[in-house]
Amino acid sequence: MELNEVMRTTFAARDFTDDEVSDEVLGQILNNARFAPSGGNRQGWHVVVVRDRATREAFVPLIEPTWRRYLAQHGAGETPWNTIVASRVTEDELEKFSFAADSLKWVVEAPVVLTVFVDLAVVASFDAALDRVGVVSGASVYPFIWNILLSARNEGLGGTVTTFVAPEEASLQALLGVPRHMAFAAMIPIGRPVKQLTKLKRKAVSEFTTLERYDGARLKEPL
């Protein structure tokens, strides 16, 4: 596929057909994705390919508390798990909040789930001392993760980057035998989408790009 088409049609897919995703196809996807940049070219990522249903079923109780809070806050009009704006949703409301049990079926029923970790011993966390949540370390793993999705799209497949299991990182590491210095970065279900979207809704360039300063003039839209 042409590059621009791949970038414009790679969407968050969670509903897949029953088509299998072979190790050969996964190998091709990762063979392309590995050319992503990383700090110092240290390539500190590690991918655990999970097909075993019992393991994927074990993911669900790890994800459920985060997913429950996410849905409750979203329903309350909040940005879930935000570190700037405090939540108004109480613990009692969370306990009473119910959601469809099959809302996490993408974890168990996807043809394959990739879990991606990054080695904290090789990344440069330049924002570690700042009084806010760290984001800079992600520059050494998320380009690789996005390349996985772009490469999957090129193979006629799809997936999505999910991070709901992050608060239970230690339990996930124990489940998959991952060392503690390998930080969880993403869980990616991969499969052939039931429906391939081709027209994605995104903000216009002028809405998020300014010249010279944050409050500078807006960059004009391309013709």
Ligand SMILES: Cc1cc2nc3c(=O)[nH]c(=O)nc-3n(C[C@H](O)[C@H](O)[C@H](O)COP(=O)(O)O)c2cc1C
The other form holds:
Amino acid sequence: MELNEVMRTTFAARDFTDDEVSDEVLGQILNNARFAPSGGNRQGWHVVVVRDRATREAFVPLIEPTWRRYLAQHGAGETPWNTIVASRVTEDELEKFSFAADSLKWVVEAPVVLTVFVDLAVVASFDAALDRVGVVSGASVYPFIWNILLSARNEGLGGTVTTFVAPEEASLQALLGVPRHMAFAAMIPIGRPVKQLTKLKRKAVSEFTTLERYDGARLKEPL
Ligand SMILES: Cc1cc2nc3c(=O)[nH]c(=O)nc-3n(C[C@H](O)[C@H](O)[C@H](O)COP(=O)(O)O)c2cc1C
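What would you give as the form predicted in complex with the ligand, now that the form predicted alone is on the page?
Below: every chain and molecule of the assembly, starting with the one above.
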């Protein structure tokens, strides 16, 4: 596929056919994804391929409380889980909040789920001491993770980067036998999408690009 088309059509696929995703195909995808950059070229990622149904069912109770909070905050018009504006949703409202019990079924039923971890012992976390949540460590693994999705698209497959298991990282590590210094980065259900989206909703370039300063002139919209 042509690169621009791959970038413009790699959407978050959550609805998959029953087609299997073989180890050979996964190998192809990862063989391309591994060329992603990372700080110091340390390549601290590790992928655990999960097909076992019982393991995937064990993911659900780890995800549910986070998903509940996300949906409740979203329903209250907030930007869920952000670290800047405190949530006004109370624990009581949270407890009473109801959502579709099977809304995480797609994670269990996808043909395969990749879980990706990054070795914090090899990542230079330059922003670790700042008085805000760290973002730089993720930069050494998310290019790899996004490459997985781009490469999957090239194979006619799709998936979704998910992070909603993150608060339960310790339980996930215990479940999969992952050492504590390997931070959870993403859980990616992958399969053949039932429908291929081609028009993704994204901001225009001029909405997020300014010249010289944050409050500078907007970059002219490309033709
Ligand atoms: C860092 C990151 C975390 C995400 N976490 C979740 C998640 O926990 N659950 C989920 O369903 N989707 C998750 N997504 C998928 C986004 O919702 C999706 O990429 C976005 O809505 C764009 O969707 P589209 O490409 O289909 O337009 C995540 C995406 C990224 C990049």
